[in-house]
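Next up is one chain by itself, shown in structure tokens, the form predicted alone.
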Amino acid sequence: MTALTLKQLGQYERDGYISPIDVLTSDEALEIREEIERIENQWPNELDGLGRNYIHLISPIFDRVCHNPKILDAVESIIGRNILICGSTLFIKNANEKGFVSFHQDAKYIGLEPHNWVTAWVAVTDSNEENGCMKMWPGSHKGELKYHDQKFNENNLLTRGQTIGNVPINETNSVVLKAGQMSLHHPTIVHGSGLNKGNDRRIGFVIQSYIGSNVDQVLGKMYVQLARGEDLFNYHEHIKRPIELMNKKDNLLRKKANDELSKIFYTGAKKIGKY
């Protein structure tokens, strides 16, 4: 079975992404972004640093996106039929602020090996070139991974400030999606974002990643979910799903996969970022 076209794989294959794709209803869109500000109203600065990441971890509305069948099916037509969750991500640019994502690659820092697994990107809101879209850099999937500047600008989104130099900005493509799209990318395409420039929020929700689950962790350790079909490798620990939002040892859970995933991503750092 292939939720994928033909045309679809094949734009994959070549550019090294594929968007739009329809996953979820505006209704559902909308209950992420209501679920993301009550508990930014209840639980302030839990979504702050690394608090953007395993989200899925303490909320069973996340969680229910990462097991969307529509979201699976496509990622199946990718990386196979033994699909493993180890991650997500809040990417939030609120309006009149400065945030950006330079260009980088996912692989370069993730530690993920070998490279069967994708990145799913969620729009919750609306995502266009006004308020801050990905640019993809198509076909730079194809080549070794390059090198990036560890920069730690201030307002970059990323945790090093990871940044690929001399990206040719005419040769990319903005991914537009509608609120509950979303567009797939490989581990070693060059991809970033600019400023929102609106006048409302650009939320993104990224599974980052869903990995083949003969994919090893190899800089660290990595809490995973079963998605589909089943783990023929056990290279990760498993954890259980949530049931209500916010429990306390899912919390404690997600801090123990946020630390561990900090050790990841700076690994080899000279200094550690927000993120």
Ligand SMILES: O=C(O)CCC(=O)C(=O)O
Contents of the next structure:
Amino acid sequence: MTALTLKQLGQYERDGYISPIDVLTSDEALEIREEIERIENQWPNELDGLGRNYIHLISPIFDRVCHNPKILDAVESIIGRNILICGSTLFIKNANEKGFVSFHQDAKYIGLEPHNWVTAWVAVTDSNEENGCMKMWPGSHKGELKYHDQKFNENNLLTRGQTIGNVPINETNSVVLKAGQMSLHHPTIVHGSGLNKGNDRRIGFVIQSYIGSNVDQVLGKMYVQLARGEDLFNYHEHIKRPIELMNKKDNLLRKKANDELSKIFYTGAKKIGKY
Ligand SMILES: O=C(O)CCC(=O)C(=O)O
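For comparison with the form predicted alone, kindly provide the form predicted in complex with the named molecule.
Starting with the chain above, the whole complex follows.
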């Protein structure tokens, strides 16, 4: 068991995130990238828009990442032993594109209550200042949920382009990761990321999120897998793990899960965005 150290837990409590944590080898990270590029080549558009979500339901390689014991050990240190996986998202910024992520708090539109959950951002490629790594505003998880302007702006990789204003950029920290490392962040930390100005793609695989079994989805329906321990509350529908890439039944389930997710993310929104 590679639990987080007291120092790391102190950092999480104080700053609202921990980074970097070694979880995969560089070969394993490369295998994930190759899986993404295999899907992109064989099934064009499969990962576009809403399709960036729930890839772990159609790919055993991504499924294995979600159930990786090193990741789960770290997650257990934060949310306890009974862990469910309730979603995953790919955040890809290609070189020469204009994708960015406005400063936001994940808890704002995700419907997961109480906040006994944590998000794991796994670097599939290196992620650094040049290619648009995440920036965290340390300590910002401690206050109330903040006002988010819904900008629906093109190139914003968030559903509604939800944006918190007046973030003190000089107080934010860059989360620099090597491929195979991860960061963990709190549901209410303010974070975002800028443009990819490098020559290669920047890819993050985000398990969004690991939830304690006591966490309900108050805005809609959610499909989960048990990652560790027991589901003591049975709030959600449990689904099985994939055994082959792009199995027909798994694809149908992923589509259903994505339709439900979209309803959750756009609850009360004035329009529907690209993702
Ligand atoms: O990948 C990014 O740049 C941002 C990801 C993000 O906002 C998140 O994982 O909550």
